[in-house]
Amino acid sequence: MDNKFTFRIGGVHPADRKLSRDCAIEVLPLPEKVSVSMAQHLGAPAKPVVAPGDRVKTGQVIAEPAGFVSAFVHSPVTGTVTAVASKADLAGKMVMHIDIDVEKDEWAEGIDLTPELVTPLPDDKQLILDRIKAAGVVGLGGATFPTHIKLCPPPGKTAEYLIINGAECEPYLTSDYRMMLERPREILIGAALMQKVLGGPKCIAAVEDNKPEAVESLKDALHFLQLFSKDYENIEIRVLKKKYPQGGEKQLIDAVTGRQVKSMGLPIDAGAVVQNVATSFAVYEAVQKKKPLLTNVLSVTGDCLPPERQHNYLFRIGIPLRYIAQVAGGVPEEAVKIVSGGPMMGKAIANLDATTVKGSSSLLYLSAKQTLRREEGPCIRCGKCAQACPMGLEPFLLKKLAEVGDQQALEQNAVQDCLECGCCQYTCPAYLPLLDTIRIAKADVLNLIKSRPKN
């Protein structure tokens, strides 16, 4: 395989780990009861549109948008709501709920729920835009941000190029690889409808080359897609070289076209969108089906769980993770944490009566052994974490800066570029907390340019 194209600045090769590879997506059961969290997205909470004691159908809209950047929430099950009120999410953060008892499945009016393959494209752009948004159909790669605001780019903004993000470079993590070996012609009619959108961008659907399956799964599904209709000849499966961390929007760009997006700039500003495969999965239920975004795919995973017992679920928003963590099986005596997300940019879940979100991507259960955290030594000026650096920055310098307090410098040495990635702690030999030190004076940092007056 052609594996040249990959970002040019830094990166790590963390082990893949990907346990759970070659288990096939299984259903998640319904709970007796689901709490769905109106923080779906990025942006403002959802504003709830029930009321306790209200019936809801499974694909109902519960919430609605409360501002630009918001999207619609929609209800994952059939029942009777009980309570709206705020209850801790997975960080323990207090966040408004709307609480329903399951009863039996019934779908809403005009939901197409039949597995047959739609492959005509809808003419009207206007049309395609609308049911994403109806749909609350939000980014699925990590951010969550509403895809029908990422899919109009503003004035004097053109997209030259659709990038669909197959990396999944984190370890661990096989949700996406599954959905592009079981769902690869709706990935990609999912493409083309948001390439008909951005006015016919070439678009490319990038996958790591430790994935051959997948990119042959998705070669197949293409030129199946393209015996039928002119609207997929402008799609390309492209093979980068496997390296962490490629799925981040800045750095996939540079792989995919060879352009940088700038300190602080948006990937719009380099002429292109990206969007994830599971979110391009979506737009797909959301046009061609009239299917609101209420399930997704998440990994359960990790060394502590024999062969058996790794998985990776359909699951509906609002599923309380301590089911999930029963249904596969209870949490192994050897996990000392759980993280939602890869090891390198997850979070450590602090709850696990929270309930599964839209972005949800895996119960990842980590040994004392992988979370141990060493002692640290000193800063042997190696240079490592500056190398590793996939924004070229200089940890080790914004590490001494954090440590002083001086925010002018911090700014001026572009902490607020940080992906969080987590490369430089990986690659640092005195095991510095660079990382955490790093996230805690970049939110400093960017709350002080947001106050700052606009001109």
The other form holds:
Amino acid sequence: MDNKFTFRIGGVHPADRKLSRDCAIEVLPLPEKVSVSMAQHLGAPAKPVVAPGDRVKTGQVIAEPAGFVSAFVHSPVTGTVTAVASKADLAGKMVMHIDIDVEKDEWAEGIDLTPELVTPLPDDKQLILDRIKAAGVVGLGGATFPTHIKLCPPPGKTAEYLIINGAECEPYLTSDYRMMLERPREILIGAALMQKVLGGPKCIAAVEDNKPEAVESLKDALHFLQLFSKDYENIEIRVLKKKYPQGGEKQLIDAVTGRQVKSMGLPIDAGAVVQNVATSFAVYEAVQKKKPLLTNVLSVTGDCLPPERQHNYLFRIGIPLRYIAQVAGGVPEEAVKIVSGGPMMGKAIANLDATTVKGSSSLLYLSAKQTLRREEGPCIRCGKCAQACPMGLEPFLLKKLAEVGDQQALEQNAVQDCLECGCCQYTCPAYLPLLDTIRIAKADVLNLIKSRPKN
Amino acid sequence: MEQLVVSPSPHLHARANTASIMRDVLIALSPAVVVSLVFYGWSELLLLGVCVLSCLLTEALIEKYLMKAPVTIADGSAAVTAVLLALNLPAGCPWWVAVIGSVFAIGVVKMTFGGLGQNIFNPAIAARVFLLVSFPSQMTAWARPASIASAWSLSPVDAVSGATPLGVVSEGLRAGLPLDQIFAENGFSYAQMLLVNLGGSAGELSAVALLAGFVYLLARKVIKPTTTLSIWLTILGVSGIFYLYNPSAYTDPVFNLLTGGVLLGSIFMATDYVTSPMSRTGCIIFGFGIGLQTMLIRYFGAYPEGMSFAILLMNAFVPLINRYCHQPKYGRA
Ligand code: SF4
Ligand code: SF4
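Since the one above is the form predicted on its own, can you give the form predicted in complex with its partner chain too?
Below is the whole assembly, all chains and molecules, this chain first.
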């Protein structure tokens, strides 16, 4: 009998295509210039605290949070600030950036750069939180929500589960996988740190069954850590049955705990906090090494690339995308679209001169055959979109309602619950652009809901 | 600067599309088609050809000249209707009946509602019912070649003709004969119904061929088993109750499942995407309605079979079912 868990509603099975899974993480050499975005997290963009001409060291704060939901940004390099100005991000949207000419790599004081693993956890919860905040750690699983806020449940709510998200359910992406293979101990120490801050909920690291090596690696690491201290007793490694979008917070909570987050609610309403494995690693570095979030791992991958040109790079945040593409051998001929993130939810890059941000996870090259949209036909009412929807919505209906602009019916049919996971559009045999329409309708309905007086 | 394609996510699409699904349905129908050709020969090939030709032509002409829209016969949906209609015609049925049925199916049932995806009734089923009502004698009698050899011989041959098993049985019951006697006199057996049941429509020929198609459709995830199973269970249940009550007056469950187009209808017509409900609950209700009405018509109605009438009637309820039956939503239990 199959006793592996997965989420209960909907989901699809796109082919895995983890082409870069066996490529060890390489350190990406530094370029001559970097450009650091102020909008690398959900919430208010950070406020620059440096000016052109200033000299900055690696790891030094260059921008401060500009509001409750915001985060610190640090210089990824040592050099001179050349500009603090608005520039286009990868989608062409204008965002404040700090440009720095790279001179050398001299780190700010107090950062532990030694490779030693630091296992003892600090006792002071506030200290842990303060270090996470000071290091500018944000969720690296996609939403880039500032981590320290997520670790402080609102009054009256407690976390019963801390779920470490190692699902990496998007096709092609392998950065989390490589981290689980190469840095499992750090990931679990990060998990234990967050567990401590949250008051000791049950911690479950969840990995899909297409990554047995990652499961083994985490299990070994857990075993190793448990030899040192009791701090790692309450951590479990859980194998989940592969299905997209398992890595979605709501789906992961359902898969791991059997609970569902109520509509418009937060994971904490179901007693759960979800953190990605890469975030967990960043927490480790922030707390145990006092190292700010300056690096992340990114896969350069796609079917247009031969095996020897697939890469997983440890990159400094702020390195331009074009530089990474060049180091990796240039954009392949066949690629017509480059996606930052997975093929299901990632963003198509409009501007390769844009820079990497904390949450960057890939440069995914897609060929015309793979990605160009095909001519749409009439809806054949097959219901496949509804069967695929992990929120149990009826995309065919939402699209129709959106076309006539019936906001009331859209809200009743829960358009606001849409995850924008793309399962519906991926599945639709008539090639209907379901999510394109639903996305707009969802934004409208959310605005409507927000504009209502709260009682 | 290079030209990058920029479009919103998702950036990939699953392999299946409308045309590939229709192709899968045609593949699933192929065992039944092959069996019918083997046993019924030239006359069946003629029916099939006439149906396919007139369905595709009707759709193409209407789209081109009346709707002034792109011709979409390549999506395969008209071909599916054509094959289904051919399988629904009795063996040896006149070719002009097939033409009328095809034109009605595509021209009236499908295109007047706006074409693929818009029709309320399943075109093949609606056409069958239309023909049944308009040409009752041509639609209830069959004539088949005396043997496989004669089916494919080029010279005109003798034909055997008769009524369908269900027709024979209801005729016999009306005459006051007990069931086992009717079965024995006509040489009916389950094994024969399962493998090759000569006589009747091409789609009733072989249960095994239809079931093979069912397995294929499930394996290819073209359909879910819900509707089909719901119909079968209802038919088995309802006829089971009546049969237990009086075995010599009411036909038994297995007989009812294997005759009168129940398999063809439940596997291929009631599962038509366009004219069946979207949700699981909806499909269960839909299947129950079809099964129940089929049995009521058979036991108490004027027509010996009933499957097509039941599907047609339940087609009409689909919008209502869809309105009230939804799948469970996440976090809104
Ligand atoms: S994009 Fe929205 S509507 Fe479509 S499957 Fe995902 S959650 Fe459902
Ligand atoms: S998947 Fe596409 S064709 Fe099927 S019901 Fe949904 S919108 Fe219609």
